[in-house]
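Only one chain is included here, represented as structure tokens and corresponding to the form predicted alone.
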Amino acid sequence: MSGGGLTRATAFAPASVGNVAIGFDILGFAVEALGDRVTVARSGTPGVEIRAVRGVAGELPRAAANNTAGQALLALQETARPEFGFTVEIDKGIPLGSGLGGSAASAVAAVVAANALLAAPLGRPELLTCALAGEAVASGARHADNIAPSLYGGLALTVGIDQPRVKRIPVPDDIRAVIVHPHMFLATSDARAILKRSVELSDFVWQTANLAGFISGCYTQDLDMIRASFEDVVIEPQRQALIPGFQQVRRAAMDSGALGCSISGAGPSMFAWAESRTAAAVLAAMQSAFAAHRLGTDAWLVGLGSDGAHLVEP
């Protein structure tokens, strides 16, 4: 829904799991069980003014250029050149530093809401580029593995940065995603800072084969191929030390029948894919393993066919 006659709109953008183990910075899926809402209204004052931040996030920057939603809207203004400014209210439903795409969701919800106020609304590829500018504020890098699924929904593969192309990847109907968020904070920028800048050739080949096998398994509904390919040999070995009990949580998931289990985005949340008959057992096992390390958790069991960001008002 869009149109130049609107003066105020609210959009919801879902959380997301980035990387999906084998697709660092290029693969992610939406988690509609939680997300952010952003309300944008026309203003007679040029620029972007953030008037309120509510919800679970705590303190966030109010200066537009330092806020993911604000910077995304500044990028949209640069692209669309509206004859008005924006006021913004952000309702955070995704905890900060959770690895569930909170910065991406705020940026996506902001541009979707603002787009409804434009006389000539932008297309989703242009909205993606604007939201990427916001994501860079939080993570220090332009990557779309959270932005794309939050905007497009489902499991999304993104190719390119300056002119990104997004392809939704089909997922077998019986697969469920298990998301477990331990009650701790981990900044995306910190989790990126520890990563090596080079990769062994053997690991590059292995990771490339896993990504290709995983996507092939999704298209052909080959669960055995998905299971065999669901292994990150590049990023996960470097980041797992940041998450207390990582190995025990992963082992508990796999022993309970998961197809694969890894870190959600930069962490500390973890996720698993499982068939519907084993998904509840996988969730319980992962929570129990975190509890053994004295970490409380929130958890969600979701499908993988969501539609992504959308207007909720009007």
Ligand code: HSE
Second form
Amino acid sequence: MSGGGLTRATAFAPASVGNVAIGFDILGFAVEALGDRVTVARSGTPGVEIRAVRGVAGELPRAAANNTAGQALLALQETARPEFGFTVEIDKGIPLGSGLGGSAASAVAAVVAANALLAAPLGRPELLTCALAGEAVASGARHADNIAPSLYGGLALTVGIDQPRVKRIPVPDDIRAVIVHPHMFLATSDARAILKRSVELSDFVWQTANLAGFISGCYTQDLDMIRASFEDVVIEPQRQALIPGFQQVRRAAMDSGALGCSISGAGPSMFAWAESRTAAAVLAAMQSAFAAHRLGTDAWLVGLGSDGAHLVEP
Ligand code: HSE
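Next, report the structure of the form predicted together with L-homoserine (HSE); the form predicted alone has already been given.
Below, the chain from earlier opens the complete complex, with every other chain and molecule after it.
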């Protein structure tokens, strides 16, 4: 993420799985296998001009304030006050409405590329705050569960919003993540709108225990604890009806030896964690279960130690 006065730079930011079942809006992991690239160049015209959007996302808003990358760059301009404007080209590698953190990746790649143009580059915490402003354009809320892993890599926990603190959580070496994207669109804002505003006390206790168990299991390499706590009792029950075949896909993953399986972010993609010896079988089983519901899929099997966003040019 080095920088310093370039006139043009391109950054890659990875996709991500938000929530990771038990950490709604606060926990996520990076998926380096796909991502967005954003090129930012200095412009004599103040503000942010989006010149091109290419790739798998179809039509995205071109007005900077309505575009996740554009809004993130406006926030960066507010913070860093450069003497020049930005022109922006976005290459989307993450399908829109897939639940794989596409809006976050565009915002993150944009601020990482723009940072390289600044004479005095911002630090990662400031970039995170700018990217959060961009993410909010797409989902209607500020949450860092996709932004933080896309920027920092790996499994990332974020505490706080106005002054967010990010902690990378160590994941046992042998764990792999399986991600399966069914070919359908689900708007994050719609998947958030259906959520109840309150939580039963007993569910609060259960979910809190699961989050604590999961994080402690990661730190202590305790796969049994990770498996036992890998269950979302608050959000998943409300959202699963939005995903055709959800129960069957989850069951297929668990029967194939997964440590856990849930919705990726707001969906419709689903993910599982598994030990390396079972991960390929988990992936195949999840794809078959979606196929039984007449849904084609793309799938990835990845590690959990990736580095997060970085410059690719220069
Ligand atoms: N935490 C978010 C949600 C991720 O589940 O709504 C999607 O942006």
